[in-house]
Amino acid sequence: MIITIGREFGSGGRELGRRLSENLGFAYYDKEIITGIAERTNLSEEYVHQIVEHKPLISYPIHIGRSFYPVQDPIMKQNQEIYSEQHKIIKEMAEKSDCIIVGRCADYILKDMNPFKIFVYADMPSKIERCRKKAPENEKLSDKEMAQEIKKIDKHRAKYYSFYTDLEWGARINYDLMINTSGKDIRKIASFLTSIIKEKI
């Protein structure tokens, strides 16, 4: 069984995925994807993270499931290699065992494997509260500044998803389950979901 989790920043989607993996005994993949790409491309994890976590280059004509267009620019070719390896790694991870994969368009990349697709969202006060709990002690952002940062990250995620899939990020038609974590305990949500998924498998 494959579970993919798309999530708004600060919604607790990553924690939900990790707790589900622990409860179900499933493999959990998140930052491991970045590590795998870095190892295969001999690039730093920081550089790979910048490429795959931020807005893609619109001038870069790539689409999952189609052949890559030939490019001459060395930076573009490097980006092409990163995207290609990400696609391969996610496929390989999903083929190994039952797993949970967070983000990176895994729901679309693995659509032929019929994953259970979850999207996690929350209201802004809840997202700000979660971000504050995880922020470094020297974090000095006001609530307004943090909200702007959250919106910026979600905007990048939406563009990234649309760029890869031609679908709308967060649109309920693209997922099997939408979860609103506003004001809720992620541990309790994970426990409830675990019981449902165990019945499914």
Given for the second form:
2 protein chains.
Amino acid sequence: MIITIGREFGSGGRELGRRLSENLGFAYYDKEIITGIAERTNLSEEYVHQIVEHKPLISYPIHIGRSFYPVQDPIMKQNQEIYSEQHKIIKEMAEKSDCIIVGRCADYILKDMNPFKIFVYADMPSKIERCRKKAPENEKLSDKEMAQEIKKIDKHRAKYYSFYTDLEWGARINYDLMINTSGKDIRKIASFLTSIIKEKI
Amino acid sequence: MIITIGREFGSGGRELGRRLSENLGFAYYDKEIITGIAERTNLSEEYVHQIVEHKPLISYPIHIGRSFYPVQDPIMKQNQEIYSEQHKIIKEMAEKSDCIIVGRCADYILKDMNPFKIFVYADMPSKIERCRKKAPENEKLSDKEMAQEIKKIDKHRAKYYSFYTDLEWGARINYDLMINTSGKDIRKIASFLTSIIKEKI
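Show the form predicted together with a further copy of the same chain, please, because up to now only the form predicted alone has appeared in this conversation.
Once more the chain from above appears, this time first in line as the rest of the complex follows.
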């Protein structure tokens, strides 16, 4: 059984993934993916993390492969390799055992394995609150600035997802269950999801 | 506790509402709303049903109230009265006891009572299958024709919702939980929702 979790930034998707994996005894892949890519590409984990999490599109232009321009930038090539390794690693991990994967277009990459696809979202005040708790070092940011940052990250995620999958990120038809975490306790959500998944609804 | 269920046509929202009400012992309002409107407006239930379910927009133009044109069409006036009564009846019912209301912009009408807002959807093959089971008299329609009918009804629902609420029908932020019923047994979904609602997640 594979569970994928798409999520708006600050909506608690990563916490949900971790808690679900504890409840269900499933593998939870997150940093392991970065480590795996780094090992296989001989790049540093920091660099891989930076590419995968923070600038998927800048470093991975949309029209690659459709262009006749024969010379390829070495940085671009390296970044493509990172994505290609990520794709392979996610497949390998999913084939190994029951697991939970947050983000990374895993729902699409693993579509042939029929994963249970969750999407987690929340209203802006809840996301700001969650971000403040998780990263108190950003306390100098005003709520408005923080909201802008959150929107920017989600805009990237949406673009990355739609580039990779040709589907709309967060559009209901691409998921089995969509959960609004606004003002909710992720532990409680994890606990009811655990029962759903155990009963194989 | 108020539960509202928005739904794509053919996704099983009405069945879910009925089953949830049985499980939870909550009132379930559906035809009662039509009957109530008919009584108060002295119109036939058939007529009210026709207006409320089948042509909300044709009979209720968007720009009414914003126009300086002073003469009002009597049919238009009557239809406005129907909507206004529906609004009142939904509020009265929700104030009376715990209840479940399917459709009718109830999530918006009752927003001050903080309802638990569910949206139910499915892929087209599942919706067609469900419609065939529910209305075998439409067996002469091809799958393509049926899909067109389903899309048409949902387009109406979306327009009606957005006219009434200024919000986007089916957009995740307007709901607490969105459930894809494709290939799923509504009884099972009702049963897990029952536990969620009982535990007040």
